[in-house]
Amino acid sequence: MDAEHLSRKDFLSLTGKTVALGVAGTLAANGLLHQNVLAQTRPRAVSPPAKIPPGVDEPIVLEAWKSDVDQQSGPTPTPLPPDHRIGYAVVGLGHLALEEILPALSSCEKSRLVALVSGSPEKLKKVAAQYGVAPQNCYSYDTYDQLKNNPEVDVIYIVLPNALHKDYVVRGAKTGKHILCEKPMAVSSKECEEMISACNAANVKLMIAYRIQYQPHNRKLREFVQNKTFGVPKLIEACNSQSSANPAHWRHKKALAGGGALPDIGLYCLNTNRFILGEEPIEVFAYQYSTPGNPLFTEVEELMSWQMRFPSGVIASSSTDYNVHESRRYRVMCEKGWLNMDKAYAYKGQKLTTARAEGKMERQEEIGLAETNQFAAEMDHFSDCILKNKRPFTPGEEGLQDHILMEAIYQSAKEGRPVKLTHKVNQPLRGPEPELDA
């Protein structure tokens, strides 16, 4: 603006702005100075001292902060770097794989998903995209044997109908990959023996997915029983039952399932009883029933109730039914108390309670333990066995023993008499105890 024509109003407007800018600049400078002073005096956030071991598979040990009146934390998670983890190919994309196994692999510390096998191209493509599996790592049942050429795959996890287990385990063993197979192991003890022989011949490890044996509440109950914390065990009552609704499902077709409630869910009672006692039964006595006219049970049994007698004198009474409201529990009665497990065989929600006499009162306690993902725990155990060349805790021989017992149970129910078990059980049946998080 020309100074000769600058009016009083314009002059005041300009000088006012200059003063305002000067004041603002002064305030900003003062504010910055104040922030710098605060930054120098404010306590800094620092990482507390921690023990950092050199190995990537060892937990970082943080400083203690909880008092001894509170439940202590477990070790910090120790996931291996992704390229160090054992690669899994999951075979079969049904309920169990999609609802439990694939999500569990995402939380594993020693295992990772690298390949998928399915008979449905559309499902295979969608699931592969969801979990980031490369197209070249997707296989059909016809191309299943080509897994042998995939260096990313270390383990084949068989999650198929029971009657298909043997074929895919035998074929899988020939690829040179280790095998994790869902329970029940097969549809007969003869098939189990063939599966074990095939894996031995191929020099690959075989593990059966008995997730309960890696679940912390069931393992703690086992510890109490075998240490006789509540005295000598005398009697077990166990039940695993649920309701079915689709007669067309493969579980209701004998050619695919091999049986009904017993091998599918009753097996949990059978296997867990053996697991917590640490001994093998010498006699079984059973009853079988199916509701007449119910289309669900034209080929497989609805209900099986049986007792097992053990060398120590313990009697285990178990039952399973495919047509009642869900119930999954067992109780161990001992000389000095009892141990009870609700939701014993469920995927989560286990509740362990105990009782014993103390003078004129009965003391009942709930044992609080942190839950773990049972599928992740069993897969990481198998991966650990491969990394350290150990025998799995639940090898093929564990699955074979259950099939021998189930065949005796079916025989007893058919003949209406007790059946003695005369076969020789090679001990130790299981591998070394799993290294699970404390």
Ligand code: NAD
Contents of the next structure:
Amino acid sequence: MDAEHLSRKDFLSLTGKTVALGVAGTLAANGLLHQNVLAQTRPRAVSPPAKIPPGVDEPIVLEAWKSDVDQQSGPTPTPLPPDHRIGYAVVGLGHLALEEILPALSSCEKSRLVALVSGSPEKLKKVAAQYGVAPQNCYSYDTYDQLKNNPEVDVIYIVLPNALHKDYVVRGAKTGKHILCEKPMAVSSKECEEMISACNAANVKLMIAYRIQYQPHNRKLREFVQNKTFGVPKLIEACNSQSSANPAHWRHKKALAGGGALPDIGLYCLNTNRFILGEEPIEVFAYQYSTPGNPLFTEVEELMSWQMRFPSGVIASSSTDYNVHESRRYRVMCEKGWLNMDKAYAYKGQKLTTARAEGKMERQEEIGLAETNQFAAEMDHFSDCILKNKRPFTPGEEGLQDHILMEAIYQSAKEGRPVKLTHKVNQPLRGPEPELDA
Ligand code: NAD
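Let's see the other form, the form predicted in complex with the ligand, since the form predicted on its own is already up.
Entire complex below, previous chain first.
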């Protein structure tokens, strides 16, 4: 049996307490088991149950009662018993961690919160009490490296300001834990390369939290585009904009943010365009603007507007602005129709509409899909990769590619000319397609 091809059930039964080390040892001796898989068999502080009950990872089939004129529900969730889930340490307790990530961990099937890292002892105590994190699993930034000694922690999730990602990923890799890092991956492509090297050297997995690549509506649109359901794609128009008000916030400090609207929210247009097309741009051309005298934009840009040219001939026009009412949408124009995504990059509420000609009529359709929690989906994907020893769908190379492109965009805006992409990232950028419930 090849470790790369273990089913979840096979793998979990191998990692059962009593048999894990013996079986893993035999497979490793045969050269069949990757070191990361071995890492999963280490003893945990909290004793796992002997074996998960057979079939617990198979959906329970309920009696059917709906007719097929209605949208079907299910399959039923298949949560792993808590002690078999991958343990997460969340680093940085700001807006994203407290408003989205910690609540999402409660609804994960393969991931669970086990540790917290914060610079504020009061916040740490309160959040730990809210989420049932043991006091000995609470760390400060000074004691962060001690995560190494916590066998309950499998993954370190970095949710800090952008300029801190590199140091915390490199230090995190040295603890031997797998790393999930928020977007943007860092503040430069050079930092991304260091982060990838550090994780490779430590033999730990690195994933960048590109939640849109795990979101059902965006994935369905990608399927339509790549299957040419509406003909050959020709043009994309994308915009991700919002309004900010606090010039003292780290997002408006170049040293902490790396840039303004582009790396924070424009990145969604950039990354999603690449994702849906499944190809990489060969040239970019950009304009940048900041309202003179606005204290929000003394260090970072307000607006970036850019075009990317792809090898297939598709031109993607994108724009982002930190100083307008929120708008998150894109449209893909194809030879025989278009696909439109409203609330495209939002945490929820995606609306996918398509149009095509039918004789004298234009048929417009809204594609209704069940919503999933994007953060839970991406964390469970990463946990799945650890359980099955797979490469993440959005590994560090995916973040590096975006930084190379953003550097070209800034260069183009500065020089007022198109910039060709010469810096090539090793292919394939992404890991195998995620196994998602939706
Ligand atoms: P935030 O400002 O709300 O939280 C940042 C946390 O980092 C705070 O708890 C803060 O105390 C801590 N911190 C530690 N050292 C700091 C320092 N030197 N300066 C400032 N803060 C420091 O930010 P956020 O909105 O939670 O964003 C965190 C990361 O998550 C960013 O990289 C951001 O791009 C990313 N993000 C991703 C999404 C998404 O949808 N995937 C959404 C929002 C933010």
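Numbering follows the first chain given and starts at 1. For clarity, a rigid core is taken as the largest C-alpha set superposing within 1.5 Å between two forms. None of these values were measured; they are calculated from a predicted model.
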Just checking, between these two forms and with the core aligned, does Lys424 shift 2 Å or more at the CA?
yes
